[in-house]
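Only one chain comes next, encoded as structure tokens, the form predicted on its own.
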Amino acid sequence: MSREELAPLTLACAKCGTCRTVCTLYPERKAEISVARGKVALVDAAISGLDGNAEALQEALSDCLLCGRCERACPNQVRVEEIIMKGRADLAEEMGIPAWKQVVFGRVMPSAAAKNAARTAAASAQKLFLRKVPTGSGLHYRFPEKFGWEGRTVPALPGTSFLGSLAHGEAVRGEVILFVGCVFDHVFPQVGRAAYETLRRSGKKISVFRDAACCGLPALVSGDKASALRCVEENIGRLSAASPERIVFPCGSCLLMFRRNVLSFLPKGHPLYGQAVRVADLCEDYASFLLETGVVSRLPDPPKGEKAGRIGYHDPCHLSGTLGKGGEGREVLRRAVGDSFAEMKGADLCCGYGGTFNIRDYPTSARIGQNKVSVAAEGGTAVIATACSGCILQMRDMAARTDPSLRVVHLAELVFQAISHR
């Protein structure tokens, strides 16, 4: 592992234990290495030559949701996520990357054509091998127990992506670019459509970023720096060439990648550094754009007599926590649904997704997620709105497992509904 890069970061940790009090994973593990303090101590030992067990260290660093709660609570402002991601990358370079990750991150995610082919194949496989499960959020498919994953459900995949639904020549050029993201293009195209149609109410010309590579965050957090860099360079080059006024993200995790992480790949001296800085400064979240451009102020008044307090807002860790964008989504929701909105019980609880953590340890991910949706439902919430693709994937799965009547939607869907139905 790189002592030169990691030592200055780990030395800031005073081992005070504040991280343990806020860690999402600690209540499940009850182990010191599950919290930031323990992971930092292991990295310290590795870079000092005191512990050479790379496999054990890789296991410890992989056992993290990267929710950022420890980093935000840390009195010394230790950059925990950077330590973990650098450590994962160093270990991946030393020990290799699993074959399935090489295929997904290196071949599928950077390629629009490959993503389309993967969605089409997966949609066909669902109908052949999985069981249909109707839920409040639409049709899901449940994996048979022999597949493992303890009853995991997945949403029914569409035959056509959001981008594929656009008419020829539609949303090709505009002063504002919508970066719809992989999940809202290929898994939940209705979110992509809702985001696009509501952005158009700003009066600005909206273009949709076509043939985009993945934002790169899934590869980055898995230690695959080469695949993440490929995605970043492709996206930054093309977004910069388009010269937009703004770039809007419906997904908080995609936004985090552009606002915070791209410059770790394209530092000063890199040919794309200047372009990366300019692009990062143009990126903003969906709710902020609606507020700033007056879309929300022009929404029709919400209907009277709706059931009060049935719609809540879930705080995505990356968007509300790391980027500090929690109030904007709530304000948009209040204007869209009126008295139907109420603060949701457990709004800031992590949903337990954690990207590939959900694949690595589905039972633990599911326990955290089931607690999340159960707390919300017990508090009277019938519809959970949010603004992160991973959170929606996770909470729809958890709702299908625990309470199929519970709906999980993107904020844009409710705004679009408010515009369309009144």
The other form holds:
Amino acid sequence: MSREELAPLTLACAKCGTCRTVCTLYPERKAEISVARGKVALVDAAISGLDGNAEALQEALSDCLLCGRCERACPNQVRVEEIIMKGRADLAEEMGIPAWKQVVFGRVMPSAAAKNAARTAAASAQKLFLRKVPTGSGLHYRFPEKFGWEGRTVPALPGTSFLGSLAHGEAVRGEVILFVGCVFDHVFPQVGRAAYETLRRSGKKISVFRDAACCGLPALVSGDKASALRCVEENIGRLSAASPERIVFPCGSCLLMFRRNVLSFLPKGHPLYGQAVRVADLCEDYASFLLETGVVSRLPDPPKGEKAGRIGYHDPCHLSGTLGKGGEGREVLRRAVGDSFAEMKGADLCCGYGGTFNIRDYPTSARIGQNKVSVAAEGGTAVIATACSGCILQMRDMAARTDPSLRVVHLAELVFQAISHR
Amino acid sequence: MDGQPLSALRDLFGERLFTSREQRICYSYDATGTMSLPDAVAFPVSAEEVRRTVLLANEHRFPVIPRGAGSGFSGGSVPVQGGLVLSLERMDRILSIDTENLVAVVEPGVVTETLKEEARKRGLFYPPDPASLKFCTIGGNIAECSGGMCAVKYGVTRDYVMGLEAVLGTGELIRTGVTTVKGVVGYDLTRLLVGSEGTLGIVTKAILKLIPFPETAATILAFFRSNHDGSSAVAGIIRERITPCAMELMDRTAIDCVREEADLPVPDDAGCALLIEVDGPRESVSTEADRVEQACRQYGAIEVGRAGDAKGRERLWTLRRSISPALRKVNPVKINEDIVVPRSRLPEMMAFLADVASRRNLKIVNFGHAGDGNVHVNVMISGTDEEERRRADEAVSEIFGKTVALGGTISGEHGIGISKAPFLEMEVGPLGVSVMKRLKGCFDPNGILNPGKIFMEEQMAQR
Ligand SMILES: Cc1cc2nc3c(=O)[nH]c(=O)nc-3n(C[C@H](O)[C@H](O)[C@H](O)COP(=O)(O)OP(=O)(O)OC[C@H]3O[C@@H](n4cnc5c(N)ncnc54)[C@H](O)[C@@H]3O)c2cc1C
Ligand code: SF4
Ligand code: SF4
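In place of the form predicted on its own, output the structure of the form predicted together with the partner chain.
Now the full complex is given, and it begins with the chain already shown.
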């Protein structure tokens, strides 16, 4: 592991134990290895030569949702997420990246054409092999038991992506760029559409970032730095050349990647570093943009007294927590649905998705997620609105498994509805 | 530890025994940052498992180190001689809260805050409030006899432990104490176990005293020009026959750390701050707060703020709470001591600390629970300069010497562990050490429990 880079970061940990109180994973594991203090100690052991078992270390560092709660609670401002991501990347370099990850992260995710092809193939496979589960937020498919995925469901993939649905010449040029993100383009194109239509109400000209590579976060958190770098290089150069006024993100995780993570893993001397810094400054979350440009204040008044308090807001860890944008999403929601909005029980509980964590340890991820949605439902919430693709994937899966009437939507869908129906 | 005891432990704990290097690294430290690898880590879920572990340890002669949350400040749960770390974090049930007799029965792994909250829900109060209460465990609190801000009025952990169930170093399960308010049958073994740092027995259950939750509280923040004025005000308030539930003192070095961050105005010439909280029935709180304010002004306070509602009180508290996290700005490495002097000697001690810092050219940040004379002395060093480290060590010895000379004690809350073992005899004297060692021999003849703590190695060897 790279001692020079990591040692100053791990040195900041005073071993106080505060992170034990907030860790999403600790209640599941009940062992120190799951919390930040343990993981920082392991990275320390690796760089000081006390532990040379790369595989076991990688296993330990992978057991983390990167929810960032530890980092926010830490009285010593230890950059836990960065330590864990850097640790994973260094270990992956030592051991080599598994073949399937090389294909997905290195070939498919950086290329728009390959993503389209992959979606189409997966969509046909779903129909053939999986069982249908209709839910409040759309059709899901359930994996058969023999997959060993404890009843995992996945959303039905659309035939056409959001970008594919745009008319010729639509949303090509504009002072504001919408960065839809893979999930809201290929899996939930209706979110991409809703975001686009509502952003247009700002009076600004909106263009959609075409042929986008993945933001690179999935590759980065898997320790696949080379693939992440390919995604970033692909995107930053073009975004920077377009010199937009703003770049708006409906997904909090993509936003975090651009605003913070890119800067922590791009080497300082990288030719794109300067551009990445400037691009980061232009990136903004969907809700803030709506508030800033007055879109929500121009919304028609929400209907009064309609089933008060049915709709809640889920705090995505990256967006509300790390980026501190919890208030904005709620404000937009309040304007869009009026009295139907009420603070949701357990709003800031992590959904348990954790990107690749969900694939690595689905049973644990699902237990955390199931708890999340049932706490919300017990509190009287029937619709969960949020603004992150991972959270939506996860909570829709959880709803499909146990409570298909619970709807999980993106904020933009409700704002779009408010605009169109009143 | 070799194959045989490990396989016996594996039979006992199954998946709850960890032996991988990664898992062991994660149980090699506490909040002192000192590190020493255990041979294995086990997670008992019952007193019976603890008992059988200690029997195995006697048979195979391996050390057993009880551990709560590893938030200790004296190295208490660090396995300095290897062996088995017995982590009690999974014995974390509150067994009962008896609202008629005001008694709680808990397992040792219960997190302090969890108990406080459960009690609060029933209108009851478990007062001990170490600053680590969100993560430290009742077992650790008992073993260290932890205190906190409210000790000045409500006392420390010891004052709330009515009885214990513990496994001795011999593997025998003992029940001590009572479930009644009074009880004088025989020696007070409960009190002996409290503060014994896991060297006499492993607590498997605790019977704790609760009291009614105070009706209301008010917080006063006063700034003074000098430590002298501030600590005189402390003495003045005590003389007024007021017992605040917190009386926190911050000296100039501490105020300087947080001057920028605090979202409340700090007067430029503030050289000392006092944060005082009074609680109790509504009427008395309001008059006591008045009198505290008066006393502060009388001793030269340059500014006094007061809050009665939760939000305003929390705002005043931020000043105190932001100190610990901000210390790193002074220097990266902290040598953290928690001396106590009789309250009346506090002005003298504060002056002495300032003198040591300037004489030895060190950065020393002082704050603490002035109401009970407990001062957290933080010598902040770079950690890379050997010469500076030596000056710091000498300063600490000098401060301990002065503490004892003033009739004080070298550790108010954090315990001896490994950090303060060299100074034990300085305070309790040779006879004190000798009696303690004899007691240790009687509870733990084979030296199984937490070896290498409290006593220096050579002291144990002489036994
Ligand atoms: C940020 C911070 C603030 C702190 N503030 C305070 C404070 O205000 N006041 C204060 O007093 N302390 C404070 N401490 C110190 C520490 O939190 C206390 O000493 C606490 O009681 C330790 O509890 P623990 O569960 O972490 O125990 P550990 O650190 O795991 O263990 C401490 C000792 O207890 C023994 N032990 C643990 N469980 C048992 C058991 N069941 N039976 C027998 N022995 C056992 C261990 O062997 C060890 O010797 C603070 C620590 C930190 C990190
Ligand atoms: S809260 Fe921060 S300093 Fe404390 S143990 Fe965790 S990572 Fe380390
Ligand atoms: S990021 Fe989340 S899951 Fe990972 S160690 Fe921190 S709190 Fe725990």
